[in-house]
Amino acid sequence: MTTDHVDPDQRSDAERLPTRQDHYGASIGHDEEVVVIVGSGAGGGTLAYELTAKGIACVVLEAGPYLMPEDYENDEWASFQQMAWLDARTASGPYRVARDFPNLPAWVVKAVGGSTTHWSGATPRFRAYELKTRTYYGDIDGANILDWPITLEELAPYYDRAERAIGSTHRHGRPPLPANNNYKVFANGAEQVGYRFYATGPYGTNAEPYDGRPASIQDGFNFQGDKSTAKWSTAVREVPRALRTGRCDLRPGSQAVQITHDARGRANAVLYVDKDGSLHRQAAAVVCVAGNSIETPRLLLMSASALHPDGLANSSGQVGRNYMRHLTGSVYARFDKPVHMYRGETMAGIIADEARQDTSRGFVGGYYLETLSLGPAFLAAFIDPGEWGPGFTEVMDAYENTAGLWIVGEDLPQETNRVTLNASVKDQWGLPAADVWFQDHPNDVAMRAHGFSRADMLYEAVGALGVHHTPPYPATHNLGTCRLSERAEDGVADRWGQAHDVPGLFISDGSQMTSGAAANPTLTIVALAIRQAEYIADRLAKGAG
């Protein structure tokens, strides 16, 4: 067993998960000023561990339950009902998701660990140009492009730490995952069309035991949680370790409804509703919001005050704007022999050749091709929502002989793509639901067409009998809406994620992303959270908060 970064307690994290209860970890009083973290996913869960490990007390407010590995349902629809954020939300705009899934703009998790319990595990890094898109892309009509206020060089050591925490394969001596049949078809096609940069990772699922987690059992249920705990999530690693420090008070079933500030404008508390509907106030020295790019701006907009009439931290008018969800599309290819794409990891392969800046292709930015498998139930729901007939049955009848991949690419920020409050639709607490308005940029359309054409070539090169393109479905990568910016008028938070106009308020999830890049976002969210935790700890040590 690899020994670097192994917890001193040699029992596995799965063996040391808390027992089922309503309250976890330390008991912190509501009047005690601590770091209050809203959300326990990639950003919030990482912050909780990093801060408590430095001796800083934290209260973590999580809207969902604390699901244990034995709770996960290895059944697509049952798991979706168990884990997905199904509170009232609306989708709007001309994007097809608004037509096909008007009440489900995003497919994310409402539980401790957030969408790290649902993610596939891909951990590519941002490239240098993707953090400086204004510099590299210039002015693009309809896009609200901005350079990040940090560089890849600054982020690199935190990427190293995030990869070690996650256990990314192909990184820091970690071995690769084995190749399943879906990857073998994918890789053979990549070779045939001349791609050079393809592999079974990097992924955050263990190929061998590491850091208290076992090796993958290749069970094909990554989207439904991971009963074996081979796949990294903050529910398995960071949150339990934060609880064991004795300085973390985790409160599942706690929906944040307002952030308050003192007379000087400094964030000083979070109001939240517990699972019984009772309202509580938790005092805060610092507030970190990590509720996903939909819930984070929703909370800020619901926190309007006399000092912030348009929403907390919204003097720029940028809260909720510049929503990105990555350019996506799936391709399923039929063959004359069985592939059994569902065996092995859900995603277990990446082609990186198209993740580059090359405008000769007709667009800026780039994209990855990644292996993807859905079970029969989800494939039926997503291949062409609402359609039926011979084309549909042809795809479903060929399920065992099918290989699949996902296109994931950079989606340009647009001010009009935004999250707002829908006053006519309320959630179970009587609060305005989030509305997500989205429209593809022409750059997205061109990139998706290129991705589909390259995927077709890849599969046809290895004998595909036919291919099917799926339209985008509810977003799993939700980015932007509270972006980092050098100047306060251009965004919501500074280079450390602290709100420009609300001291003591930090944005700690994918909301802070200034650009989306081609990379799956989780690794970057974790790296930013580790970096932010260092900054917060240093500020608190100096009495600055």
The other form holds:
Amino acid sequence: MTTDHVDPDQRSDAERLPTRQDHYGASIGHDEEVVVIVGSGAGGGTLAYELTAKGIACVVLEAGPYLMPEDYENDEWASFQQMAWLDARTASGPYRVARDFPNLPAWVVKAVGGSTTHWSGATPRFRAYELKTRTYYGDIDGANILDWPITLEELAPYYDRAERAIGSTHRHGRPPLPANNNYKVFANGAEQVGYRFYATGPYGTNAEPYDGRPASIQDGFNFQGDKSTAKWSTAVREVPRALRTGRCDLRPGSQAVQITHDARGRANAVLYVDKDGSLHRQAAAVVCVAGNSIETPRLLLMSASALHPDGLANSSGQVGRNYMRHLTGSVYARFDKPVHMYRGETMAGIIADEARQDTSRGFVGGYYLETLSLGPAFLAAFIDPGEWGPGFTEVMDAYENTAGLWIVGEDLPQETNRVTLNASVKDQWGLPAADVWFQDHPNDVAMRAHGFSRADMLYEAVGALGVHHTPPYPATHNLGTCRLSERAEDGVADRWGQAHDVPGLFISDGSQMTSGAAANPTLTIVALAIRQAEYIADRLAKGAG
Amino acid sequence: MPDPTTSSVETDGRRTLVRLLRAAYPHPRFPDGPYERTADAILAQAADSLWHRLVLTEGLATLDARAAAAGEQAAFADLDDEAALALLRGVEDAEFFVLIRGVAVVSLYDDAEVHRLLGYEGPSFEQGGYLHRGFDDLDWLPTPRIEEYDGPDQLVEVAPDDEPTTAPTQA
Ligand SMILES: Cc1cc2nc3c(=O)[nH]c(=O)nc-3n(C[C@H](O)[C@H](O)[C@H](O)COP(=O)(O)OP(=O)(O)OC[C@H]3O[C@@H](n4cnc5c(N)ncnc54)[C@H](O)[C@@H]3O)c2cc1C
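Instead of the form predicted alone shown above, give the structure for the form predicted together with its partner chain, please.
Let us now look at the entire complex, which starts with that chain.
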């Protein structure tokens, strides 16, 4: 611990930002071979807590600053500037994001807690068939479909633990959140069109005090970090708890730039740059990469070596491929009376009726409908990028009387949807930026059209005067770029997330996902991390690592 | 050809710009203030970049030239809404207009006065959220169920016709 350490709560705002301390928690030497975790979001933060709670020392390298709840801003653009990942990145390919947001393929967070600071809280589980997509969907042209090496039965106990950690409403005795205005429109529409499986959750925000955190005050701004801490994130739960074990050394402002291995091919260290650009080496017994599905493959690709000429752990050629972003679209409906959709918990409204496999609808896989609200600032930017004129302002003018929902469904993995190193664009450290190339599969297009038509029916059933369809915006769900597979030639990591090619190297975030399912991913990322922590602890106890 | 070495864009240009913004983003109930602040944000951006300034100066002058050529014998700023909109449709992809839209769509709607006009209440945490300020005050629809469905219907995860022909291997 540095000598100038003071309790973060005693500092002024100016002193707190962007990175108040070089490190928090235990002081672990750079030569100590510990578990090194890259990233502190859903995957990394969970792993850090689960491992340190079992007595295992961890160094957590986090590229972003450690923001406290009082730092979060109730202001869309200010919050975005404060914590979004804005380092150089490019979007390419035929999808519209590449045209509208060429430097912002994804909307993810660079801060302790990762994108769980921005997340809203929907926590559905995967369904059994969604882990066996090759079996259920068959071989689909243009797609690269594979069954997971894990079944739902194996995951179920970890889902239970993840739901308790997150405090999901409607689960394990946690009460539901009340209906906010946006939900009232959504649920009434659902009932009118014959949907049954709707509710205000499961949702990762407290309806009543739980786990040392307060009940929701319905303050909105779920996408801007939650100042009240009623919403779960690893920044308010797992990371502080890991630090309290005395076995976690958290280093914010520390970006991993390379993973190295020893002569026998075992992962043995992580090189990282601190916020001043100095390079450090942290020795490792085990390396867990949880940088979210764009940075994780980027780091592996930047870690090519004589033994791994195409990138670390990439003998399959699958590192960076099968990038999934979920099938998304949003629908905003205008009414003749006020809605005030922004008041309350943003996404506390989920319809599950379409989350099933029924190809009579014209596509494989399924989707959820979830309540969604943006403030005028983000709505203007995302509702129809580049649009202007009276058609655009009509939608904005109706803001007060508008209800919104999001379509989130399974998009199919495709080999050509891919994260690569962009040799011509460098980040602030001079390292090649990630490029994300993406194209919808025809199945995605068919599912989105179905989702839009169902949402229109839903809103028209409760009297919508007009509906507006918003195209996918920069991806909040990024998945699949280091997928799990039974066989080494089909994917990057095995059933525990350990790289097929590199002992001691684990993939610990959403990039593990062999298929994306319809469900929002975070619950599954957390469940996988809890399961992986058990495996790593067990291996270390046996001296195997 | 306008002269970008003088500050003409800040004086004559501002008036054209405000008119352009109103035509491109027409909100009859907005006063001039939000449009003027947005125009200033665009001018500030132009002041930071020589290229933007060149593009903007030329683009705004073009609008006047086009208005004159269309026999309106008026500057762009004097056109009525319909004529101004039609003229802007014709320059939709011009670099200066793309530049203006890029700043406008962020600035105009990130404005406290605009938020109030649109019925958006802005920061909420300091005021105790919306728990006691109307998060559930919508009264023109019945209050729906918030619990998960527990009636007789079952969600069929896989339609009978979609069961794999060869049974999946059991775990
Ligand atoms: C607006 C929004 C709403 C969302 N809503 C939901 C929802 O309702 N339900 C749901 O399930 N999911 C939701 N998500 C998605 C969810 O946030 C992510 O799926 C989840 O956080 C991903 O976990 P992760 O561990 O893969 O990555 P992250 O949580 O993004 O964490 C990655 C961390 O790694 C750090 N990092 C990256 N590279 C490096 C490096 N080289 N060195 C050091 N650190 C690095 C990053 O700074 C970041 O902190 C939402 C996301 C957003 C943005």
